[in-house]
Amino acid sequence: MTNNAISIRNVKKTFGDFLALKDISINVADNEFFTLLGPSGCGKTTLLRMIAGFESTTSGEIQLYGAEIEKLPPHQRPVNTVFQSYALFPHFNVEENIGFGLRMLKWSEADIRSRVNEMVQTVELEEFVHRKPSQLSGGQQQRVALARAIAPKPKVLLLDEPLSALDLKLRQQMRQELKNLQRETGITFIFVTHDQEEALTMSDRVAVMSAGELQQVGSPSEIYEQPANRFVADFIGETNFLPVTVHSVERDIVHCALADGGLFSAGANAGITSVVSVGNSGLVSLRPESLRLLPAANNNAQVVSPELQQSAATDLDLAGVLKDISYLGTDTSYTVALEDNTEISVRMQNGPSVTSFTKVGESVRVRASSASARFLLDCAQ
């Protein structure tokens, strides 16, 4: 039997003269948190509406564990899916919800009340398995949603961006309950989000969508500090774009000079290098918390010489002035207006140990290393 839970090849659909998926495939292990993450219209809940048997392809195919089930109808496939709204039965009660299905698969009552007991349990909700789901908080008609989904015993379990109704608090405390409950029942999840920090969060690996097409897959580390492209760098999390001219190339680093000759390091991932040439435009990628923030009379400032030598590894080092500061809490966030007018957003963790900077229109240097900062092909949008 392949490791391969789900194994996506090559699939295209189309709605019309819509072309919602393009040429998509992705490989989803046993007992995996894989996310699809993208943006509203990207094709990721497409994607999961064809694992779940909901929409079918329009060329491609799609495998659960090595065999295909493209002709499989919804309720053959040893898949279950948690919606958005949960779609609880309003009036059954929550133990009468989570057995419902087992009932329709014509359980014998005493299994019936067992799965139910230890699904119960599971999700936590002992003392409300009498209530009906409007005499529950919207974080426990999720859990009786989740535990009615597993109570089965799926192979795949598909959850279609099941917190974006919860607040804030009860997300992030949902987030882990989440990640808890999969890897207690060894089920492979595969979960939609348009929101990078659930994903980023609760995910073993990472598929980011743009537009019908897949961008990058990898783990979330991956994903935040070696995208693939613009649209990941600028969809996970917060970054810097600066525009940059390939110097020269050396393995995994290009060297890149900025517009008013001054040469730094960026690191890039594989392929890139490949089939980047001296002169190329391009970009780099810099994440606001990789950035120092120093003052601009600080001796320390290192000096980049023009006459960097192919192979040495040079860091970033700007001048410009503060445009805005907002005090968050656990760190800061500073805006630099550079000696070209482009704005770099800089953020810095609070301490005693950590110089601050409070005024407005005080001359600074801003600091990257080599180390992360990301060279990114112009083009790769």
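Here, rigid core means the biggest group of C-alpha atoms that superpose within 1.5 Å across both forms. Numbering follows the first chain given and starts at 1. For clarity, every value in this text was computed on a predicted model and none was experimentally measured. Compared with the form predicted together with the partner chain:
- Annotation: Cα of Phe241 displaced by less than 2 Å between these two forms, core superposition.
- Core-superposed comparison between these two forms: CA of Phe92 displaced by 2 Å or more.
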The other form holds:
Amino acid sequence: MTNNAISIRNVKKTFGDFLALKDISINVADNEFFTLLGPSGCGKTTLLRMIAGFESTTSGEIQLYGAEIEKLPPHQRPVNTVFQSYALFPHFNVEENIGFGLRMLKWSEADIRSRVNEMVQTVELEEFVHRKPSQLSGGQQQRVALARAIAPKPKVLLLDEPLSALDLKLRQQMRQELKNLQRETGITFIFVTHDQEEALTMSDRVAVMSAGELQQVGSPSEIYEQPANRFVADFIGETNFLPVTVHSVERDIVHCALADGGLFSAGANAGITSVVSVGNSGLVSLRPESLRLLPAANNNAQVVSPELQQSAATDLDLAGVLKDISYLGTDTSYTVALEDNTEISVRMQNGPSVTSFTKVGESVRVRASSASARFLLDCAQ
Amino acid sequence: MAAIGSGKTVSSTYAPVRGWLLLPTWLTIGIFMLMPLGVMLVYSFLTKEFRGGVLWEFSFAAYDQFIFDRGLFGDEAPSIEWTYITIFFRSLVHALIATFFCLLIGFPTAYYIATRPTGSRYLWVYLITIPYWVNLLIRTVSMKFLIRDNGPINQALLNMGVIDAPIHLINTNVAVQLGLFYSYLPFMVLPIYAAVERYNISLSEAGADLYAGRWTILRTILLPVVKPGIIAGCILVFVPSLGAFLAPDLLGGAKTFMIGSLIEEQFKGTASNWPFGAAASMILLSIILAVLMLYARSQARGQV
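Moving on from the form predicted alone, please list the structure of the form predicted together with the partner chain.
Complete assembly follows, chain above in first position.
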């Protein structure tokens, strides 16, 4: 009836009088790399542990390929977990760790041996099969944990912040390897992380969570470019917020008025344009890299792109003073103080065709096209 | 948190202890442990003086007496003297049984304590040590009053009609076992508690995640990982049980005479045979050492 690997329906979880999960519903498609992203304490790990069977649901249901699983104890669920601390069995060597699940499933000795060999090759640990976990580096331990969880061919693999204990370089390398592994094995991955970069680079879809609630589910580019609310815009990447008042609303554009009366247009999700009305207050999220810095004197030389003219959208155009310049190699990051002292950060690529600004205190203009500005409701966060 | 790298880092500045700082330790061990042992070793090869004490004449008599029977006047052909060997084996069996029951009861207790939330965990450990605030003699005597024929336990059972006649416990092996069990249970609980507390509970979760049921997790993961704590607990119960004399003296009778009481008798009792007491101590000590060394060697082989 469904090709959802995991279907979570109206799941709630309370610990005493603390509401850890408030009515969560998520469908994870077969063969998907799905990420639960949020700050610590948002409930993402609790949700993962519910799928594994280590936590019970207070209400709601969890289905695995259409079958109810929340009555099953962990050892009867065809899902495997890569634990944050790896949880390798210290008294077993690499081979025995990887083969543990297979022995429990009563595979034949010959099958176990060939599967363990296969896994050892996949994670490139051939030389270390007889070592104990304490004799391996962090990265190697991570691979053993991964191999151990994949060996029994689970229907869904759960990964609880598996990269958080690794150093930066290894983490970046493992991201790519995990992504490849998911593609090769065809196993559905549910990946928990608080690292938004990890979530964006690896996932097919990301669920952003905060305080036990689902904030937005979408592809990495959707949640980055079309955030559903202030939390998502703020949590994913870097952004600037400008308080505005709604001047008029179109299907996917909100025309906004600034405090000083200046008008400009911002894109908005359909969910927002359907509920917002003229006079409401809201926020506009401006990604630093979508802003352009122009010399103040260059006021008349503005180029208005043709599609903007068609939709009668107005670009944001603000005057300000350069307060800080940080050179970052490929980019330069500028901090601009607007006339009302709001600070805005702008990031521009360095290159021969780009005017660079070098003087703090210089008067500048900040511009953003309506396509790169997003209107959001100012829900209290 | 996770151990990165394969070896343990040893600080070259703080790890080595300067030799002279160990002086008080060496003095204490030397004066209060090695010297008395040396005295006992020497005494075991001397001749007994009848009112206690020793004559400075070298002799194997004490060891000979332990093993061989040469008749009342020492002039018959030697045959094996079973009395002391029997006492020895009885002690060994008692100590093994006491260790077994301490483990049976102590492990779940330790596991329960170690898996409580941090706050109440320390309260439980504290409660476990409370009996130790009372002298062992007093505790053993109290036990005697509790279990004797007209003691409160028998009276209560009689009054409730559960039994018709008092259960006779005093002067039996069961009473000795009760005494040993009660005396040494915390020695089993505390090291196992320490080991289980360090145990990462996500290992059990990983086991369950990889299709192991509860008993399999206990058998193949938990027990092997906390084994050092279990072994330490067993040694801490087995060794003093083997040489115990209070529980067998007060709760047992002639039939439950143990090696500890035998040795005690040689020094302050009616027997008054110092060389023989010293020899029995040396034999006990060598057997315990042999067991510990066998264990240490098996551990060393277990390490990669």
